[in-house]
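Single chain ahead, written as structure tokens, the form predicted on its own.
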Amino acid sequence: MNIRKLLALLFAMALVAAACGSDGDSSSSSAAGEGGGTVDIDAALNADLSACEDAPTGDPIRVGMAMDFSDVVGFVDIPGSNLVPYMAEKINCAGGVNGSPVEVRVAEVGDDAALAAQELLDWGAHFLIGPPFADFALPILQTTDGEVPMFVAASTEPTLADASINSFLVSFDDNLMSGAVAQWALDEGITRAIVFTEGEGVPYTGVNPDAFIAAFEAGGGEVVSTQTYVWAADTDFSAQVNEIAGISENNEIVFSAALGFQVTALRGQLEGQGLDGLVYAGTDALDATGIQFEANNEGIVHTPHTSISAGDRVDTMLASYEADRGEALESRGFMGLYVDSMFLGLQGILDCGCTEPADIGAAVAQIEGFQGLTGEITYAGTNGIPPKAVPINRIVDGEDVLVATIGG
């Protein structure tokens, strides 16, 4: 063979090779890979989206979003809504995921959560972010069948989490945020509590006031009344204020999981009894309602999933977002779960090199010390409830304060 022939027939066998790349595997153009990389959250929330990078040519990491946009949800979910895909954008402005750009479609649950999940899959989701309450969660989780990771971005209810079948948490459970709360209580010297309740196990408004109850006798704590109620209805609490008066000492931590106009007004009537130093606690209802804004709310300690200052990373986020889009978000305690919920999504991604769902939902489980806008976010020995520590936020001369972190 003569080197013209030999030379032929090499460059023929490179035009094989090549062409078997361009046929196999599309992920040589994505995010999949051979794995490994961190996402560059800082990269994306400093994006301009007036001078951006060249637009990422790879293959798209599509992002579905099941919301519940009722008025039980709507006031965390349709917020959570706009802001993510508004940060896909960003990451895409920054030069995307490994050259992929980055993709969110929003489908609302309303009557039909698993004709909305499939709607997403249909589309071709890699990973899901739900809604906050089993009513539509589950049936989400039906639908997906273990197969493709869903975060449920604004839940603190841990029957959800099941990393066996890539349900996960962002935030810290039930359990650790009331547990906290009473942690608190007894560091600050409470050792006396009034609880209300919707009923023991009933869904948030009951295991809350369950892990309240829990930590704050396992501390040495003593609850000298435990009151009924309806959630997101009472404002008439004149029967348990009777019954209260007759027990209290003035000294008690009120604890409940309820609104904030709901404790504003059980306040003013237990003040109405003289007892004026009470002091009231609650969950991350008391952010999502507006503690912060309600009338007589001074020392109300509550427990929001990011306590957000000036300048840092969510403030700087919501800015941005306010800036570009021209309006501010409500709830902005919680949207950094949202957006906390795509990072770890394409971390998964990033960490397996992998677009298969399935996959990375494995990698997502196996994800350690994750630097995410809410705090550090670790699922790898749990089962989905990253042991986040618990911001305990408290009213102080109308300002709302951090006062102390509990666990994590």
Given for the second form:
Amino acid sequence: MNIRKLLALLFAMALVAAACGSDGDSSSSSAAGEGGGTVDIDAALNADLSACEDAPTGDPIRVGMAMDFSDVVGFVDIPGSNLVPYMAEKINCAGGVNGSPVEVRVAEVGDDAALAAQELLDWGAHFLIGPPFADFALPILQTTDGEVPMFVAASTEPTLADASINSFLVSFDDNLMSGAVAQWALDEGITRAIVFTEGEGVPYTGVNPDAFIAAFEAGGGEVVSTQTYVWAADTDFSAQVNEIAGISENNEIVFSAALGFQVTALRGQLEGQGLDGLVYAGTDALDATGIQFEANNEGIVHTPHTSISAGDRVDTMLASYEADRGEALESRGFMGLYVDSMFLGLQGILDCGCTEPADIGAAVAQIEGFQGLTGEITYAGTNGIPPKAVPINRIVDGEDVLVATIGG
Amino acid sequence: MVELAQNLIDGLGRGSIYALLALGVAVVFGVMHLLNFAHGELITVSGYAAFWAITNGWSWWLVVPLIIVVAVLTSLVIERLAFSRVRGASQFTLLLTSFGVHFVVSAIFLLYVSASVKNFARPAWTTQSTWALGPLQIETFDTVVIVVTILTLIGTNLLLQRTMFGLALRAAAADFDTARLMGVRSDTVIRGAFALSGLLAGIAGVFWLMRAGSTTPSAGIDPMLKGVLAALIGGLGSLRGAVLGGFALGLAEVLLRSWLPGSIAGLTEGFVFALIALLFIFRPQGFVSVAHAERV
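Could you switch over to the form predicted together with its partner chain, since the one displayed so far is the form predicted on its own?
So here's everything in the complex, that chain up top.
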């Protein structure tokens, strides 16, 4: 081979190599630069909006929030959609992500989640944060066609997670949550349970009791009574109480996915029948509806997404929001999930060094040991449900305190 | 047997609240032929008033009259702002207007107050106090609700039978045009009907909110549904029927919840609606027949 042919061959190989590189880079150019790095959560938390670094000048990273502001989940999606843009501002204040600013757009799903999702895709969202219930989350997934990663921030619904279509829970799911309560009860020596459900397999209101029953019985416990009720509506449990009064040994755990005011109403009626030795336990719905502020809440057990204590990272973040924005956010225990959703998406971008949504999704699916505000999050080897530890909180002497952490 | 007796008392307690709600719906229907789907909003607004008052340290002794006053005022304001504009319109328009009021009130609280559940302390006796009657443990709450409802029904009956306003209201319910020809002022009787409806909703709201200990922007939906359903069961436009419908609905809910096997107990609401459908097949007019009056 003469020198001219050798040079030609080398040139051709260089072209091929460049072309291959170009293929990969065409979807990765810009915002995040080269792959690698970790989202600096503490830098964002500690950023002082009155003394920011130079504004990041790279291509923006776009976070789309398709949020449900109705009275069904507005209690979390409204404050969540206030907090995430605020935290994006803090990230930008701290220099952005590898020199790229983070932009957030909120689209209310109203009665057409697909339209809201399309608006965000047209805007160029790199990933989405979606509403917690399937009614709206599923139309969004249909709109993205599984090509854009979506974090269903406040959801525990296992069927919404599917890594193959880039749909991720940020929380533990119903099975982990209610299984953890069953485990806690067994650890406490409680072997009898009374369960309230809306029906086997009913999303959330039935699935959580199903999971509790399965775990409780697998651990050797006995479910002595299963009662039905109407979630978020019933506050008069007379018929159920009359039946329970004839069965109870006054030593059971009463489990449901009911809201706080329902659990305390039920408790009052059961105590009125002389059943004052029961332990009441529930799900994240109790945190969502402010069990901490209910009367007659002493001893009630629940599973918040974040067991917030004074001065911790979530408490600091919420205090910072309140100081800067002049208003406190509600549903405090859920807020970390929204911000973690954004951090996870950003981490995916950093990991792949790309900006193509499908590539970001693939990177997110490989995340391991991410130290988020709500605990350690791993997607690698899962179907999009992080096997997180479940905090077990209990109202003790009027205070909402962490009494156990199950799993993780 | 004891459980049955217990359930009957519980059903009467629950039915009493429904009866008060249904009576409020029936009073307005009588004079305007308006099936008021905004009736539950009186409880939504009262609920937020109760939340505000209790979180500001008011005792329930003050909160009770507050709830009633707020319900009456809200009823009058809704009539003035919404229903007075569509008097004389078709029933369909009235119906849509009432839906509109429901959604607007709900949205106002959602947007300008909070989407979160707002909890407030219930009086302890509403859930924890019982008294024994032989082998029965009767809730003090049920007892109070039943007694207050009976007194309210007696009072309402006296108002309707012994006062000029009552006479005008009954005349308007029977035949509004003729009543006007006889000198009944339409504004007075309609506003009076809304005030009375608000009063009844306020009394029902006191018990509803005492039991719930919370409110949300959509807190009015359930009481609205129960009130409208009970009024329909009783015979739309009949005040007596509304009361009967309320008690029947309360009893049906509690007894079915108790009697249905556990595997289908979750279908209690469905069975209640199936019973209502059966009733309407055999008695489309409800328990009590009402001569059809011309609408306003």
